[in-house]
Amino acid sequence: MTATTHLIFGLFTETPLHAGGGSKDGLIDLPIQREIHSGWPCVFGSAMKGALRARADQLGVDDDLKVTAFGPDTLNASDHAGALLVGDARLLLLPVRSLTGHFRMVTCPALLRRFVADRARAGLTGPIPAIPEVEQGSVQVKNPQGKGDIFLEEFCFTPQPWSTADEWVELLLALVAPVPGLEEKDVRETLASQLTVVDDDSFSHFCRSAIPVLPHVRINSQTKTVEGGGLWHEESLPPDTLLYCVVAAQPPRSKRYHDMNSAKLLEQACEALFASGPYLQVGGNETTGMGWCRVARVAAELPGGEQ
């Protein structure tokens, strides 16, 4: 029996995503969650697990399967732990404005290295293209010939050829769930034309400067003026951001599913959650249409791995 079975969820944001980070950060009243050491945006595993459980509630998933996967409710929490292990949703591609064309999907060598490490931890095999080395002041793209400098936000970069761009496009495309009516080759060509690698330091800057911060105003319906304290600034990840999340299943601990192995449980849980559509609402402001992600599932070719 396999002790632990892994999947990687690809999360492609279709609407802005606000997973609140708690305390005020400078002028931002409601910042998003970030990794402490790098400052990169993320969605903590607890928020991801909550989003998956909320979807199970909304879809009316069988109670025994839900308790087995996510654990009992608070009053019975000591009965047993849930079998699903849900990691943080980690950033992989960030859309950044460009003065020299449509926006660009930006990443950096440090993010790609971590993605490779997470794939290995989850038991995913297969060839991994070389991770590019990018000098400050330059970017690597698929076809730099004939292009002038590339502007990202207000910064100018010199484009350099990225020899393994096609291989990386294929690897990243597996994390983007298809959409009926959109041809896969068109999605591939779009990603290939937008994919851009910058150096780690520049990417860290974009993770602060290129994240939308929107003002919100609460109007008093009687006076038609702004209520006291009714103006706040909220940060959110933009649409077209690509994140990924390692999800694992341990052997079930509940009586009903005790004889089932982890692979079967993970398969049943995913079917129950996504058979009706590859979508998941993550973070706050659901009633204003925020937080909708398109979910792709990438299974490990080999059993095992460590969570």
Given for the second form:
Amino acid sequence: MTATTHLIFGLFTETPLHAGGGSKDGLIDLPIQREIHSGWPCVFGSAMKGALRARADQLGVDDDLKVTAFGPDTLNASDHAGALLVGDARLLLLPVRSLTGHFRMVTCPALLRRFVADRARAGLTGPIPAIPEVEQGSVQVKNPQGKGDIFLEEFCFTPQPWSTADEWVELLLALVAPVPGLEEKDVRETLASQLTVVDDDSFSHFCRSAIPVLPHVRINSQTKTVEGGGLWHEESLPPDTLLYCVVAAQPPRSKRYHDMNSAKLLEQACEALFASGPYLQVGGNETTGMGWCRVARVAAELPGGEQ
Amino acid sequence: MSRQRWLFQAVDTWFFREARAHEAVGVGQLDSQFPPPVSTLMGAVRTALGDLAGIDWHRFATEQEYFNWLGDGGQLGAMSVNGPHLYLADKPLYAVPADLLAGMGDDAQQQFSRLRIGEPVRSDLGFVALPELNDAPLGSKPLAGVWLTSAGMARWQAGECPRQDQLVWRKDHISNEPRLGIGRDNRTATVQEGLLYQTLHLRFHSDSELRIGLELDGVPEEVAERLPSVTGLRLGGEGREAHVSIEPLHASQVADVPHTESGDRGLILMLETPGVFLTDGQAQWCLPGFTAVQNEAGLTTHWQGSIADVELKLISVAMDRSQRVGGWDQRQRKPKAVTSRVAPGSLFYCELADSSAGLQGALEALDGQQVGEDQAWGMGRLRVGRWR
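Would you mind giving the form predicted in complex with the partner chain, to go alongside the form predicted alone above?
Next comes the full complex, and the chain you just saw is listed first.
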């Protein structure tokens, strides 16, 4: 149906991101949001939509465009629906500590498979490299020769060659917005050297054990000591995590924009949100600098299907 | 006019709010219904069709230019629906019949059994037959959170219990995902007073092929020929997306009817889709148009009526609790009244009023018939089974 237009936002975290899951999880007082069946970290679509709307508010985006895209405020919610359907931000690359060098950007076949399916749903075309098959106890990297074993956290893996690593790097690179001063070839080389694919079970383990959990205290300003009960543990996605979020636009319902098609509305909304810079604050602790993401836009209707 | 099958698959989560408001007394967390009411699905379908036809929704609300075929939230215009049904990939699933029980056998394996209809007993309904256990293991209880495959349905229709591999468990495909949400005041970057809410979303497993299907009839040809084979639509609460595939249908698939055998007592009518039984002066659980028949002592013994010209004696009933369905009336911008529907899987045990009539012919005549109100919405569709 021509009525719906899709776009993928690539979200590359520049600071820790805490999208709160709401209820205490074991020893962690403030866990992050996770997909319930897999335990993979995510940012729920409602939180992503809230973040996009907050940016529109901060930038002073035209009220009609804002209401058309995101819907009226709570008191007028029954007027019409917003045109944007904002999906969950889904994990694609998780930075994991490595004893044998710099950290590695880790993914797994299940995540890559889902990304391919989401690309297809968003109408993106182009060649897709094969999904790697990874045995337990091994990892696939671009150049395993002479590297010896690779340690991720405390686990040892045998590196295997990943024949389609370069093609995957190109696909993933489209989700990382460029930054002035950082040459694209440098970013490509860095990603190629860090990209590591592990088996699905190991990745699930890293999603539990390799996510930073930081203790926080609340200081009594007068005594300069910790207040009673003022200790809590907070989980957050680390910087350099790559997520993506599929956004769909349906035909606008507001009076001013009802003649506009969904593709045009999506284009206008994106321009209003990101023309001043490819940044979005997602999740909590905004005032302590958390949740800043670099946003890339990947759309089907652009030349070559992507930008 | 043309027919299509619309299949809805979750992209990430869905939320089909139960028929209570966030602010209702006693509400902590709002649960999600599954499958959703047909009105929810048809809301998405009508929106898609209207967009495709180029409807100006602001005029639609007042001028009703397209009303004759597209209808509104109360009546479907020229369209009608068969469903909703669940599908696993492209294989249909069925609500589990209310007489099917699961318990633990002596060998510590799950054992299925079916209720049987006992001898009449005196009760508040009269001198009527009620369902009772039939050699079921101790602790057996009705199956919940499960659907039958076609093969399982065929075994039930034939009077048997389905096999374990003919059941599809909800927990293997969907997890309940609790959400804690806030309304945020972006001017102050704080939570809006009173806007903290808890919901339970349905998270579909990555490898799940569970889909919701509707068979839709009555779309004008000029609109139907422009329908795409796949699209994305808003479905349910919180603006969640559904991946939708649309395929033309040329004829309804005719289901197999079980073969009766001599000695069969009668037939069982199973509601495949929810039933809306609102006949004046009649209990809402009873088949519409059926009236109580009393003995010389003035006690009701059974109910009698006809469906598709087959005169039936309703002897007993087995059913789950009724479904409560509300919704939002976009046109009037207010909640719809909450109504009760007889749950899918509810069973009506019937004998032929004319015992000389052929039971096999009755089964064939009754399978696929609809009873009650809102038949254009697919309500009250019947499947038949043997009552041995």
